[in-house]
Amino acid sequence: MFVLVEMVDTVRIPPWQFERKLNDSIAEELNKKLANKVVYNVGLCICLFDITKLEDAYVFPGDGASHTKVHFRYVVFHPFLDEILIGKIKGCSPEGVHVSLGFFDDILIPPESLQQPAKFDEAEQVWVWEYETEEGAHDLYMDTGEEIRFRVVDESFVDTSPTGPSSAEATSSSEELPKKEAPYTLMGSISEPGLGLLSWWTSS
């Protein structure tokens, strides 16, 4: 589920954070630019693991600041296809059942891939699994809260670097917002035994 990730990037240390220790300087600016961001085709960067080398610093002219470059060592969320991960159902929509980490939200287990005969309750706004059995069909509900074990099956990277408007855009009017996309989107998969609510496979 976590991995650690080998960077390089140049970091700005200002002036006034001269008296500071230069690793804890650095540390602490990696972390500001970094954490909880999603960097494309790597993942979820979660903090700093180490600083293993520093080259020497340099300050230009007109800036007082130091700029060095830094390789190091960050934990980054990205599960591997096929890993089977615990979270929570965050809600249910026609596209499926929304799951969260708790720190990571954007996880989608789509209709095809729920553990079938399934139907989407509309009154109750929830996922519901017609489990067959020798009495009959029971209805078991995928309630919000309730913790789900789900196999990562896919996952989607979006960029969402910031464009310029287009020429349409700039003389149409502002009232079609164009939807968000998040940056980092798993799909998961509970279309196989011992997948699913960790309820229904809990002996009572």
Second form
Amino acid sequence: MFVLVEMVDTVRIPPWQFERKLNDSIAEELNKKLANKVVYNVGLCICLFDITKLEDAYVFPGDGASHTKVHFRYVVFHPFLDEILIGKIKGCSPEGVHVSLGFFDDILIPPESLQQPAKFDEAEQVWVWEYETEEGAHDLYMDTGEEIRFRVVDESFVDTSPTGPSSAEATSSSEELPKKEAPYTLMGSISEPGLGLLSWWTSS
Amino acid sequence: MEVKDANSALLSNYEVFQLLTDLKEQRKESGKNKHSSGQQNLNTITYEFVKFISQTPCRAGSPMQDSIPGLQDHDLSRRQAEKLQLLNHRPMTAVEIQLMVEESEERLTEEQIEALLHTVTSILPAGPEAEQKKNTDDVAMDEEDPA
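Since we've got the form predicted on its own here, give me the form predicted in complex with its partner chain too.
After this comes the whole thing, all chains and molecules, with the earlier chain placed first.
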């Protein structure tokens, strides 16, 4: 679920950091900039893996800072399609089951990807798998906090970078901000034997 | 910023765990000097990731992927992704293997799956939680497949 991503960036080091080792300052700047952020079409950045190449540093007129082009590798959370992951149920809603990995929350298992037949219990706000046996149907509840194993079936990136003011109406309706969209969302599925709550498959 | 290769290598959970714990130690040693401000994001992700990983079996440590003997015998070595999942999840039941290995029914016989399970449990140290489960596994195996 983690990949190494090769990137190139120009890092600005302010003069008061010149007493330190360049590598340390650069590593810190890169972690400051990228850690715990989603890069569009790449994934959620975790931390710097290593610096592979440092190009010459330049000091530009009018700015005392040094600018160094850095080639580096970064650890990124980006599960491949069909990967099996284990997370915790964060909550259920009519849109499906929301799953969290602790450091990454935007995972949704839509109703059609649940174990079938499934229904949403409006009273308890929880999804139920109506598992049928010879003795009749068992209701298996997908409670919040339970551990769940799922398959990654789709991912979507949303460009959340700020856009300029488009028209006059944008300013008038600025008070009610649109719902904050997640920059990176995973779609899961549990419609296979072995997938779903861990307790469904380990004990009777 | 420019991305040169969005997928230059795969990392196992354990490798990331080790990297982050090393980094944490390093920063602790260097002390809280004035330079390490502005690293809240890194602290957050480290904390959350370590919390997550301590619930999975892989924090118990493991050899690198290539050093797992026996996997080659199972025709899995050429598929990086499958190997990685075996490492991260330490499957203990046949149904888990079926999930992680594509078309496992055609590629692996029942004996091979058994052997693979054995390889995984013998080579990769299981988490403390898994140790307890192991005892109940034999019972669970029979009731595994409700389909």
